[in-house]
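The chain below stands alone, shown as structure tokens; this is the form predicted on its own.
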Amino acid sequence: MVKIIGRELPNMPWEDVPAGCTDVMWRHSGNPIMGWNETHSCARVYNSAVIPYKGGFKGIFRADHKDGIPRLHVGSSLDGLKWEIEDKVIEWRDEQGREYNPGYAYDPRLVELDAKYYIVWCTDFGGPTLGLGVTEDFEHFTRLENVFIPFNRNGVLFPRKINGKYMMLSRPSDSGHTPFGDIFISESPDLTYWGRHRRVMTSGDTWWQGKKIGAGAVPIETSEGWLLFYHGVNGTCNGFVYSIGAALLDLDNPAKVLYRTRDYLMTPQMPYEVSGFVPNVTFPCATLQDAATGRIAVYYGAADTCLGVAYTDVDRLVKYMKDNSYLLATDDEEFR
């Protein structure tokens, strides 16, 4: 039986497997959970982070304003599905309280971390780069340096350090609708300074996966290693499709692959993925898990347009990850 490493979290959203299902995931019968028009500022809000906050949840949401531009909201909720966003974006302060805000903030991460949170996003910086902040609290917001240069995104940090380093996954891209994308790894002392950087997984030679990937959710320690839901994208004559994808990495050397799903887990298939503002998007950014069930509720982006949920539980998916795993050779071959 697969462990999840971590707290029990028995309110949870979660449904049983429909009659008949045969997935390995499954979406909330109640999907999308959140859309249009959110708040009077807010257009669209996909693409956002959840956690669990003093018996309830808080999120960090990607917010699309009706000026075009996106921007990063609190949110609240009970149940992880009822959603209350601010209408205020989030406003930054450097380490000297001076107002540090972005241009532009999209697709946050969101990670408990020695006893704080901490967000990563894409930003501004002479091009998209990865962004760092923290906070107690969800009402005063702490920016740090920019993780790196331009260009990069889908950064998503462990949720503890691994041989006394703070880790990193991120996705080095260019300045626009990257065509491609390997997802590397990164370590750091004190998360200012990042180095010894390993790539981790390549776009596969499966078709869904054959143009680009990028980390998704916080990684999940479990006793087989760390569970890492991620993105893959297929570049068709329609343009790009976002699926889901799953990959156990190394507990120890989280650079080293140990298997990595053949399939999808998830594609564009329901009306409110395959249709939006940018069609055929599934892009998972967060999880809620439960260490006594091994249940997984995995939030996930849909066309650029809205937030879904998905289920599954970790016996299952490990089980699944392993009937139907491959590996490239490029994926850990410098770490063998």
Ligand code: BMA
Given for the second form:
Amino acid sequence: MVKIIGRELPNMPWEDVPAGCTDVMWRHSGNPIMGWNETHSCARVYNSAVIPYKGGFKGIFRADHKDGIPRLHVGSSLDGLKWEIEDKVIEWRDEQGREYNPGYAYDPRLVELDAKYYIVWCTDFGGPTLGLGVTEDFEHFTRLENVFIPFNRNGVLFPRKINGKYMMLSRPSDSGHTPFGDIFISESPDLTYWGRHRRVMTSGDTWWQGKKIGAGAVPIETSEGWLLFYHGVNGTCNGFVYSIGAALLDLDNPAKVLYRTRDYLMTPQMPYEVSGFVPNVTFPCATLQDAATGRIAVYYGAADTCLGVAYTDVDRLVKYMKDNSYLLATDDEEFR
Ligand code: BMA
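Starting from the form predicted on its own, produce the coordinates for the form predicted together with the ligand.
Below: every chain and molecule of the assembly, starting with the one above.
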């Protein structure tokens, strides 16, 4: 049995695999769990991150406002499915106490690390790059140093130090819609200075992830390696299609890919995934998981319009990955 290494979370959202479903991941029957006009200022809530907090759940939500600009909001939930989103935008202060409000902020990831909650998001820094901030109570938010210079997106922090270093996955990009992109890893002694960059995974070969890839949710520590949900992008004549895949990274050296899904786990298929503000997008940003049962709930943005949940269990998924893995030549050691 493959085990999740971490806490038990008996109150996380869950539904058993539907009768007759042969897929490794299946959608929540009540999808989407949120979308248009959740609050007065939030036009659409989608690519967002959630975490267990004091017996319930907190989230950092990407909401595009009616001026079209994406911003970050706090949300709370008792069951991980019904959420109260705050209408006011997160107000950052830097470490000197000065106010900081990025021109735009999107695609947050959220991780508990050293008993604090860290947020990585795509921020305005004269071009998109990774912002980093921390909170202890989801009321006061401290902005830390930006992680990288532009252009970079899809920053995901590991939930613990590895060999004494903080580790972050990221996806160097361009200033626009980026028709390329691989997943890299960088390490830091202090969350300020980042280096020893390695390329972890490349796009290419299998069509669903042939254009670019990007880390999705915070990696889940398992007995077999770090389980990473990521997005893979295909370029069609009508634009990009964002699907969801998974990889298993070495526990001590997560620059090393052990297994990687040859086929996508999920691709835009449901009406709320294939139609919306940006059609054909499934974009994972967070998971909840229960170490006792191996249950995993994946939170993903759909069509840049709404938020969905999908389920899998770790034993079933890792077995599937081992049987259906497809490593690219460029995932090999010499390129790291
Ligand atoms: C990416 C990001 C995501 C978005 C996706 C599809 O570049 O901007 O926020 O979901 O494009 O539009």
